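Listed next as structure tokens is one chain, alone, in the form predicted on its own.
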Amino acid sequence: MQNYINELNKLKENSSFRTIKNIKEKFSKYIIVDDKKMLNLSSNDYLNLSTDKDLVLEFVDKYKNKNEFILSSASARLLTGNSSEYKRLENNFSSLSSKDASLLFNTGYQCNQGVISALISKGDCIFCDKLNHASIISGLKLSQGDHFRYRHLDYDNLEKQLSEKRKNYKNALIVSESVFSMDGDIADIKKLVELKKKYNCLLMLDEAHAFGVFGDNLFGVAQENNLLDEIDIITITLGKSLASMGAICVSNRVIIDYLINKASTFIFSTALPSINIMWSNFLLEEKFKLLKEKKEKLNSLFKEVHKIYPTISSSQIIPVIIGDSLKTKNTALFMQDRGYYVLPINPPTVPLNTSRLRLSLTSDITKDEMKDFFEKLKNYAL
């Protein structure tokens, strides 16, 4: 036990000790923590749907008498946990992406972990961006294949590794996020497609932070660049822009059938409550126009914020990199005192000496609110 205590003390000394916040309420673009109301700049609810009580009540009133309006599936999908609602949701995502098939997982973490660990076997390999999400890293570690991590967004480095190593393996997977969750920068999808074709690889793209924010059909960066047909596997979480639960993998029929039979995180998990699936379908089928309107608002906002505070970001995620963990923590507390809910992001979530405030813009925040934020911030930390 003392070893655990020592490790926790080290985290506290490095200002990297995590605690669960006392959140009392969230409404619109605001959050109440410890009785203090603040503008919420730390949410992934990019379209501000999860706190729209009128929208929730409309959904409840319309569907409360349906058989699927229940709070537990009580079983895995392959046993008795399936229903028409799940298939409807998967069909909706297949239609949005023009892909053959889709499969619902319980979380984005389980989706990425399950897909990668199932598809990559002994004699296969993975090429992975160094700043990919922990769920992707977990998947490659659980797989039986070899893995190689290329420098972040460095496609020359990726091609060097491909040219040296790809020939030694049966199957190969290139995996990248589209919008990266800590810096808000965006992968060069066209280059990734070029390399996957040149070296005969599968290409997997995690659009978790891009779905609902990019693309005419809300389907992310690949769609924005008219490259959806070139991506073999796309994963999307429903807990961000869609304000629901679960994650979707879209691909061809062969890969989806393979995952149904081989992905342990799908096979052995109790299915999500069908009420959440109904909510996702309600938003996609009946409120799609609202989603697109919110997406346009958010795009206008983050483009204005990029002018106010230029960074490497090309998205709604804005990193304010401070470096030192303690200074970052104190800066976050300073801004919270002034009514802005921002949180410090420290190693190991981000590389050493890159502690930052991660600003997560949502559609109902205004340009003036962000101008005021940066005015206050520069007096303390910038």
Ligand code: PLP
The other form holds:
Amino acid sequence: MQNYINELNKLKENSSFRTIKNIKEKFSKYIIVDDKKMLNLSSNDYLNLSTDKDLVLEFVDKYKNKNEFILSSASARLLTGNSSEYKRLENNFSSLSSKDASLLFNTGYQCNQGVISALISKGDCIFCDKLNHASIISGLKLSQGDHFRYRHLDYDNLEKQLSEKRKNYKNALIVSESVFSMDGDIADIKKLVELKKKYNCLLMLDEAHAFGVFGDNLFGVAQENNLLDEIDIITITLGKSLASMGAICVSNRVIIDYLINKASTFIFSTALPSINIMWSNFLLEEKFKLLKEKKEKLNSLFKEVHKIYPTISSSQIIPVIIGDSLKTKNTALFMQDRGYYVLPINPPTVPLNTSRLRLSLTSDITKDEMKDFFEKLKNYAL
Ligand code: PLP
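Having seen the form predicted on its own, could you give me the form predicted together with the ligand?
In what comes next, the whole complex appears, and the chain from above leads the way.
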């Protein structure tokens, strides 16, 4: 036990010890933590849908008498956990992206982990951006293949690795987030497509933070750049903009059939409750116009905020990099005292000496609220 205690003490000394917050309530853009109401600048509910009580009640009223309005699937999809709602959800995502086929996983974490570890076997390899999400890293560690990590958004570095290593392997996968979760910067999808073609690789994009924020059909950065056809595999969590639960992988029929047969996180896990799937379908089928309006509002907001606070970000995620972990923690507490719920993000979640406040904007926040936020922050930390 002592080794664990020592390790925890080290985290405490580095101001990196994590605790679960006492959240009392969330509504729209606000959050109540320890009885204090604050503007929530740490939410992934980018379109502010998850706490919209009117929307939830409309959904419940309409669907409560349906057979699928139940809270457990009690089984994996391949056994008895399936129902028509799941197929409908997968069809919805296939049509939004104009891709052949989709597969629902229980979480984005399981989706990335399952897809990568299934597609990459012994004799294959993965090229991975160094700042990709933990679920992607977990997938490549689980896979039996070799992996190479290129410097964040450095496509010369990626090409160097591709030209040296690709020829030694059978299948190769390039994997990147589109909007990066800690910096809000965006991958150069055109360049990635060029490289995947030149070196005969599959290209996988995680659009977790881009779905609902970019693209005509809300489908993300690849769609915004008219490059959806060129991407082999896209993964999207439904727990952020779609205010639901689960994750979708869209691809071609062969890859999806392969995943159904080989992805252990899909095969061996109880399916999500169908009530959740119905909620996702309700939002996509009946509230799409509202989602699009909220997406436009969020885009206007983050473009205005980039003018107030110049940043490396090109999206709704804005890092305020402070560097030192203790100073970052104190800055977060200072801003919480003034009514803004911001959280410190420390290593190992981000690289050493880049501790930061990670702001994530949501559609109901206003430009004036963010102006006030930066005025207050300037006096303390900038
Ligand atoms: N991918 C990225 C880029 C993420 O930021 C996250 C979650 O934070 C995930 C995947 C995992 O998604 P989920 O929360 O549905 O497991």
